[in-house]
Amino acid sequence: MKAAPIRDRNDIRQYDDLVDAWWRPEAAFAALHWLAAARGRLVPEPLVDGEVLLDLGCGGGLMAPYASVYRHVGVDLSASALSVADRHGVLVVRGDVAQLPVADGAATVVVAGELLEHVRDLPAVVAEVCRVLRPGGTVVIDTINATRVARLALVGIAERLPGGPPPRIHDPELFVCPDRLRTLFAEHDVDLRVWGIRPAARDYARFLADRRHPVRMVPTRSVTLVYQGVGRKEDG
């Protein structure tokens, strides 16, 4: 089997170098199942049919077992990512979150799930996100900080462990101060309450003993590493 090539850091073409481990919770993106579990369970049920969760950086759709209530739109720029959230029930739409092709309004829920340090213009993502939020809308984020210690457990240590990130999958110099997130998320009318967020010890234990049982994200109160983020959209 041939060798993938080693990418720049975020490069985007990783994704299809490892479009077959998008579905396989004990492939390369185990993390991700994990972090679309914890996602899901902050996602309000619709108060009617047919409202709109815009899941930005869907990749391979992996929020699906937990927008089916919703009208699930996935956003994203690879294509064969967007193959895959296609085939799980996904409408798809080929995007760049920083202009994205979407109504103002249009979103009863926004998920920004392990996207925002990958962007190379936080302010202009942000805004995005807050245009097409309805009033009253709710946006569900996670990310990882702008720290030292992140940058050394979540690259130098975490991209050798299994269910750790893909190697070369981030760039430190774009992981997003929440202090800063949260200024600019206010600045559109969104206040953003923002909390840290880890695997649990023992279903991490178990799952490197066999790599099958999913693994539970529990919240800390560090938001050193990664954090997660719920924030409403003031009503018009």
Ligand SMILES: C[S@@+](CC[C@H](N)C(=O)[O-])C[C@H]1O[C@@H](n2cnc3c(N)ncnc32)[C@H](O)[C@@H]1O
Second form
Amino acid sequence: MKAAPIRDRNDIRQYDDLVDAWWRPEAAFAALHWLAAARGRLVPEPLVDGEVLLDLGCGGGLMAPYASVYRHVGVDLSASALSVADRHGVLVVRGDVAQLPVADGAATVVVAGELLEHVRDLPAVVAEVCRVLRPGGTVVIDTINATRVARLALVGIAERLPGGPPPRIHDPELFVCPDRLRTLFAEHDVDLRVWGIRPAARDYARFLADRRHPVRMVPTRSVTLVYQGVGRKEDG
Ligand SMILES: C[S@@+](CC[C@H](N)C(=O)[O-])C[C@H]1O[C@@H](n2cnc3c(N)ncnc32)[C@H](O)[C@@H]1O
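After the form predicted alone, can we look at the form predicted in complex with this ligand?
In what comes next, the whole complex appears, and the chain from above leads the way.
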């Protein structure tokens, strides 16, 4: 098999190199499967048929099992990832999350899973999330904190561990401070509540043994590494 080229950190072409890994829970995107399940637990039930869940940076569509009660629309820059998401029932749109090709207030739920730590213009992306979210709608995020510990643990160490992020997928300069994120959302009338999450130790030990066991992400008081957030856009 041809070795994947060495790319710059956060180079979007890495998702082309890894296109066969999206739906293999033992492979490079293992942790994204665990995070998608944790994210899915935060998605509210729709009130009526046909409501839209907009999945920003949807990648290969790993949210599909948790979004089937919605019209699951995924936006991503990576054409190869979108073709995988399409095969899993996601209605795909190629685009940049900093300039969404989506009407104001079109989505009941906006999900941004493991996306915000990849974008160069965070204020623009948060503004777009809030623009396309309808009043009363819910935003669900997870991302990586901009701490020295996170840089060491998730780049220096975890990139070498099974279930850790693929090497060079992250640029630690783009990691996201939760206070800054909450402030940006508040500017658009979304009160974001955040908390830390980590893999359950026993599950991770079993995953190490068989590379199959699903790993439940559990809440933790510390937001030092990976954190989740949920916010609701004020009504009218
Ligand atoms: C770490 S993956 C997360 C994928 C998916 N959300 C998940 O959790 O399985 C990040 C995704 O964001 C996409 N992405 C990065 N920057 C983007 C941008 N500016 N606009 C749209 N998609 C972007 C990448 O192509 C990639 O599919």
